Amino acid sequence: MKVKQWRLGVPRALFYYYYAPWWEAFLQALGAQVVVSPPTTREIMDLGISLAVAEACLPVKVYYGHAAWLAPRVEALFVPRLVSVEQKSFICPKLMGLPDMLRAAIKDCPPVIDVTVDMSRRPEEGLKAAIRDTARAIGSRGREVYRAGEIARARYRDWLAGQQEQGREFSPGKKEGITPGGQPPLAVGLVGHNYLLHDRYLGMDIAGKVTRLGGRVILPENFAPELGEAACRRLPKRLYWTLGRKIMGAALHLMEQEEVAGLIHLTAFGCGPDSLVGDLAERYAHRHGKPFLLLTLDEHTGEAGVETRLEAFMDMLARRRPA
């Protein structure tokens, strides 16, 4: 029996760009009305900067802005406490503490549904516990929860398959289109966190800028994730952080592709794991003879400066192209 139809707020930031299809399908199947904050704007970013501690990375500050935008419009915020999303790997501690930090920072903060997702030891059991606790928080139990979980899994599986289908169009090895100079576009690998790559305001639409400069962007989701995992296993030590390992695996796979002219790593100032991954990826790129551009964003980064660096990078790739 449904106890209450919740109006739940889901911030469009951080892990929204990884799990939104799953979350939305599950919560809606349980009868909740899901309210997603709008795409990032200058106003949302400034709101988050005014609330967050100075030491937080830019994506966390933007998350504050999305949560604060939702706060007066919903009955509760859905902010899962993500500890681990796979066995023997973990999520950045700054993201684990988001529910507590939001309660402290947002005035008149509505209730926060902060179910813990910890799949570090027994992934299946960790996921089942998170599903059960989320359903219980909004007053659902029994067969209804099982059905909602099946709907969410199917929606998420379709979403991943769609990304793979799109990936076949842009996979390394496929040459498409001709530039005004009569040559195919330069293939450029673009790696980083999804919440930077796919938030067009926060990430300054780097993929669009590279395309307008005559490049053909290849993103991590444009090839099978198993390829990145296989490349990452060749490192002397296993990377501890889930997202850092995904970024490093994608970078390693792309730099091993002959037709990839160069790599861009997009990161945010203040990201601890990225400070390690960025340096490691750059060292391996040099070993492979691949040009590597690290773009670090914060709230003071000017778009004109980023465009100048991209233009110089693309010019350099064009000069290196075999005649």
Second form
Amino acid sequence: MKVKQWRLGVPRALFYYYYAPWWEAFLQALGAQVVVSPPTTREIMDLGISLAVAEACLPVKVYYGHAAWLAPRVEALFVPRLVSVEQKSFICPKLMGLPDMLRAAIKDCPPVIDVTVDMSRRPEEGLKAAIRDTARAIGSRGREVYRAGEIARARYRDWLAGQQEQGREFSPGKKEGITPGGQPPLAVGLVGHNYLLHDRYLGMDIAGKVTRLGGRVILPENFAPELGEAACRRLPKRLYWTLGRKIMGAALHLMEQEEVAGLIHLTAFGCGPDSLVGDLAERYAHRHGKPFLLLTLDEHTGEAGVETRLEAFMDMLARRRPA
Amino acid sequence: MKVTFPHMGHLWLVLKAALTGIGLEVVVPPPCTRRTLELGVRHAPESACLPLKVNLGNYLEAKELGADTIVMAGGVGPCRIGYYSQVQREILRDLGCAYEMVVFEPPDVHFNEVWDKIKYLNRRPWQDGVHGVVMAWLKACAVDALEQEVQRLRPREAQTGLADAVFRRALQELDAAGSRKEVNRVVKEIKGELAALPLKPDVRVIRVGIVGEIYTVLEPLVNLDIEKRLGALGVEVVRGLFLSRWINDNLFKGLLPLPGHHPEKTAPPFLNHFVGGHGWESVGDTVTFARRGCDGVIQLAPLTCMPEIVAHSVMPAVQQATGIPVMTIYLDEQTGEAGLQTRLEAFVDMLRRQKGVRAG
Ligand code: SF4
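Form predicted on its own done, so how does the form predicted together with its partner chain look?
Now the complete complex, all chains and molecules, led by this one.
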């Protein structure tokens, strides 16, 4: 029996862009009312910046903003402590401390549901524990939880498949669409965390900008994840950050495709893992002779500056193109 | 084979004892200087954290002295240190600087690998190797014991700098010591010398705990000699991080009966989970220092250090609950002496006022 119909706040930031369908389906199936913060705006970002320590990375600051926006509007915040989502891998340390960080920063912080997701050792058990603890936090247990888990899993699977579907158009060698100059658009690989690539405000819609400049963007979800994983296995040492591996894998895979003209790595100021992963990707790209553009976003990044850099990059790619 | 390793405070003394003990020719990199830092900064990724940059500088400087093999520690996350070696290798390769790298990763992941690496490095009968390791351990403990004496004396000595001069000599003598007996003799003599130093008549010191990321806490080049600066300001520095304790916690898995860190007991409810690096310890030690009556805490971290940013973020809660003032200092190649000094003075003044103790 439901004890209570919770109004749960889910910040639209960070891992929302990886797991939202799962979370939403699960929490709703258990009878909670899910309130997701609106897409990032200047106000939300500024709110976050004012609350977080200056040294935090931009995506974390933006997360603070979303959480603070939700705080007065909900009965509890859903901020899982993401330690690891797969074996022998980690999420960035900042995500491990996120619930504690928010509690210390937000005045009148509502209760925080901070279930730990740690799948680094025994993935199955880690996931099960996280599901059980989440359900318990909102007062559910037993069969109901199992059923909600099934629903969430199904929704998540469909969502992933949908993403792949969208990306199907990228198959190496396929060159549809002709630009005014009579040539097919330049294929540009775009890699980075989903919470940058898919947050339109924070990420400045780089994909859209590249498209408008006559490019054809290839995102990591546009090809089978196994290809990236396989590319990463060629590294001398296993990359132990889940997201770092996704980024590196995508970059390595893309730089090996002949039709990819160049790569853009979108990163956020203050991102620790990216500072190493991105540097390695850039070195490998150079060795492959693939142009590589590093775009670092910070709170002062202006739209105009980004556009100029993208234009210059696209021009350079066009000039390099064999006639 | 000529092996080198990165500098971290007095670690060189310990590593040198261990590596020469197994019969290797060791090239201790020149002590960290501005040049080391500049070399590293020039070639490392801009937003990498400071230890990576300084270590890279160490390798480049050691190369000039003929080193050809690097021995260093690795890791399997979540902190960046585990991937340093990979990035550094590629940087060195792009620079055309040939090095072999022997990276020690945590034994619970690749125990055989660790074994193979030791076998690969070892040049002597096993008994000698064991002797080397024992010497290294004794020296680590000796350095730590003496350094703690020096920390106590700095704010109290009549003439600033004398205790440090004695300590510098102690390091040389310990480096030269070849047996347990000699190490003990050095410790005893130096302790005697330290005890004989003239003290200021009636000083009233304040006590400040230092917490933070191990490299910035232990390496004076990057923390701009913060402990000496504090000592000169009349502050007795205490810290939870010492080489011997770190070696015990990490390599011997806490087998030896030394006081260890127990962040799982001290850090909650402020930080309820480990976050890599020393983030959890930073919070836990701050709580410990508050309980032990320290007047303040300084947290040191390399700029962009992820675990310390987490710790920093929860410090307001610790401060509110325990009442202990905490100042966080991020260090990078741009940190200037003047700026640091001003911040320290302001912090110490504030602590003194709070304590109701007159300065001086
Ligand atoms: S992975 Fe990077 S951007 Fe994401 S939270 Fe960690 S430091 Fe920030």
